[in-house]
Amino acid sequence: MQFDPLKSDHPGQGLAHPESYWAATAGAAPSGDGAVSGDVEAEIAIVGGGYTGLSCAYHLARNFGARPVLLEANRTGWGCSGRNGSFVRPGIGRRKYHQWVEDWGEEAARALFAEALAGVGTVRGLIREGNIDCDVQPDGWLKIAHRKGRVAELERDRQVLNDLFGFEAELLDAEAIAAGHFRGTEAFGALRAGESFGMHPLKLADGIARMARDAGAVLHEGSPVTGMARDGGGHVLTTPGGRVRARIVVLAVNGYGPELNKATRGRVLPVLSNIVVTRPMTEAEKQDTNFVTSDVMFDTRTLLNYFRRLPDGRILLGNRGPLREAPATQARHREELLATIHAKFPALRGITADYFWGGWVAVSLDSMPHVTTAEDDASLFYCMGYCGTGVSAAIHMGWRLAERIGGGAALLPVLDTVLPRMPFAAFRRLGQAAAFRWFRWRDERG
């Protein structure tokens, strides 16, 4: 089915997860509270059952004794929370570390990096607290220069990490990459650091869902919000099965439903991100590639490739997909992703793909997420615009939202700002097409 979040407020796909490697290997789904049936009264309603919404629901229930009502159009974890690239790392938004310093100064950049590191810690804490078995891999991430000219960019970020943030990172040359990580092309140097790991994203989402419900949150799946309205001192959320009245509403939809409310309408661009997973490598392919690393990896393209070796010896690789989720363009992109693996790892030129899927990430105008309240309504919270780096950021921001709602805690000033409106929002897809052509041309020039 074709779906564009700019044209529909909810996918309407039912309760089955889209086919993916994660869905095929996640195991039994957590129990929920069924779809909304009749009218419901709630102090806090959360729209969206991904990482942000689930984390917010859990922390509100556990830390503040609240009983939030979460509304998910499909299953919890149905969107990008259950079908992402599986990277937990200290990243917030799409700007490079040295750009944080250039844009906001050293003090704000240090605070933002501390928040990013805290996000990794939040994920580790939930996994530990909930005893979530989500295939956590050893620590390590690599940002790889795909052209010689991009090594200098990595050195700039290394200096910021080491000298300004006090965070250990090293610059590897091509020989070190080949000896200790993998042999392939497009690897002229790499920035390597810790405090990052790969895991199974749907198992993680399912684990947080179980924790949230056990703590007292109510999780209504199969309950898309088709309308929102103010009613006296509260909000009325309309679903196919009934209405939910709440004093406080949290919009945690990211790329799936940003047009639902005027507070977020026209303020993010949902962008399709696709992933291919190969068959397991043979022993000969493992030896020829020396693909021994479990680090999460991505290259220096603007439209970057992100990839990792999975625990069963498969290769996962993803990047930005076509403008729309049409079957023909998706089929072509599946082959393009597989060809990218063949190009990066010539020893895998005979490898085939067993899985292919995609999902919509939300890109903001300033390439940063925003966690705040609506301009004209302090009882309407939202957090979105993760720009494809949302695993630890979304889970952490869900916790920060719970702290704000339940205890009045302040949010980081850099992130507690209103999402800027996209210029000529009705023509976002045309702008995306032009930008993607420019990025692809620039990325291959070195």
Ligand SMILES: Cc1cc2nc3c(=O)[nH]c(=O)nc-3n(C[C@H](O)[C@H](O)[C@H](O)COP(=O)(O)OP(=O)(O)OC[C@H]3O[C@@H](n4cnc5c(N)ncnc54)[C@H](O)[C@@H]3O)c2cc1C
Contents of the next structure:
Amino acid sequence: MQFDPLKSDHPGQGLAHPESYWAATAGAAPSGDGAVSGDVEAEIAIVGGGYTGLSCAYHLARNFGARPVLLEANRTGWGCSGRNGSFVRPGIGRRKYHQWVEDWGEEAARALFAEALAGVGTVRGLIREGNIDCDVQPDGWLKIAHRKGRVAELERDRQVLNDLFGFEAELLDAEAIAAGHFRGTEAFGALRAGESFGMHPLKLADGIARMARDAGAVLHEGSPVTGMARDGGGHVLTTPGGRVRARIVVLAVNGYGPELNKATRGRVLPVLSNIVVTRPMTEAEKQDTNFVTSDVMFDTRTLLNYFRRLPDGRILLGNRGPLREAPATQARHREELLATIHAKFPALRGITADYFWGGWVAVSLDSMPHVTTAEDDASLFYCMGYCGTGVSAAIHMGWRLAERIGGGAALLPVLDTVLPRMPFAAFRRLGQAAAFRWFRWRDERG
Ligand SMILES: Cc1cc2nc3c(=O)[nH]c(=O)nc-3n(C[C@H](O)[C@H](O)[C@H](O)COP(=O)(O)OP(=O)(O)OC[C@H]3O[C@@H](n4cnc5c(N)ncnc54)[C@H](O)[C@@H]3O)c2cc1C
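Compare with the form predicted alone: the form predicted together with this ligand:
Zooming out: every chain and molecule, the one shown earlier first.
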């Protein structure tokens, strides 16, 4: 499926998930309430059925007895939430921990880290509460120096984590990585910490969808919002099957629908991130590569490689892909990702790929998500711009939004600001092309 979020207001494609390892192994889909049919009245409408929208819907229904109406263009979990790399981590946005301190000072950085950790807790809590069977792996993440010169930046983050946030993190050298995690190239040292784990992202999304519906939320799938307008004291959302009137609207569309409303139009750059999953490793390959870790891992590149071993012995590896989802460039990127696996793990040079897919992450100008109201409309909320670090952040922010809407709770000041406008928004793809060339050059230089 070819889709460019900058050229369309909505991603309505139907009800099938795109082909992926996650879609192939998720099991039975949760029940929904069908597409919108006729005109609907609601107090709260949520546009988008990924982690943000589902978590917001669930918490509004469970904590406040609300009956939010969620409108999903395709299936719940169809966007990033059902296609991601599966890393749950204490991260918010794309800045490094030491940059939080440099940019906002110690107190704000500490508050942000507490929020990021709370996000991991929110995910664990939901999994427990909903008894969601989503293949949770043991705790651990590794950020790996792909060049010798990058070890210093890991040490800076270690210091901030240990000394300022009081969070245990250690630096591993190349030998420790080879002995305890995997034998490979481009691993000159690593920062290792806990409070992170791999899981099955679509099973997680499906689990939250079931919880939301059981709690009283209405989930309309196959219902793309094709237009939004103000009408008296409320909003009117147009879908192919009927109109939805609501007093409050939450935009939870992230990289898939930022151009739908003027509050978010021109403020997010949707960037394609692709993933390849190999066939299971043979016993000989497992031994030769010593790939024993179940930690979630990524490297120090700006266009980072993220990877992990899946419970059935396959290797998942992803990174930011071509500018557009054109079949030829996608096919090329599939081969590039596989070649990256061969280069990183020489013992796997014969391994083949079984799955390949992509998804649109939402990059904001300041590399941070924003959870807030529109500048000129206190009844229009949005939460987006996770910059590719959004599993725990989106689930947690969905809860924060529910607390704000249902109970008037304050949002975190550093995130409760409007998304900054992209300069020359019409030329975002050109800017991305130039930036990616520069990042690639810098990443490979050291
Ligand atoms: C390949 C990939 C790998 C990633 N890996 C990780 C990772 O390992 N760890 C991590 O923390 N984060 C990761 N992310 C990011 C993370 O998955 C996202 O930040 C998170 O899922 C965002 O959730 P969301 O609900 O805000 O958006 P999404 O899950 O994208 O959901 C948005 C939904 O809105 C719907 N929609 C859009 N417009 C409309 C409309 N007009 N009407 C109705 N519905 C609409 C879409 O159909 C979509 O289902 C990854 C993302 C990708 C693509």
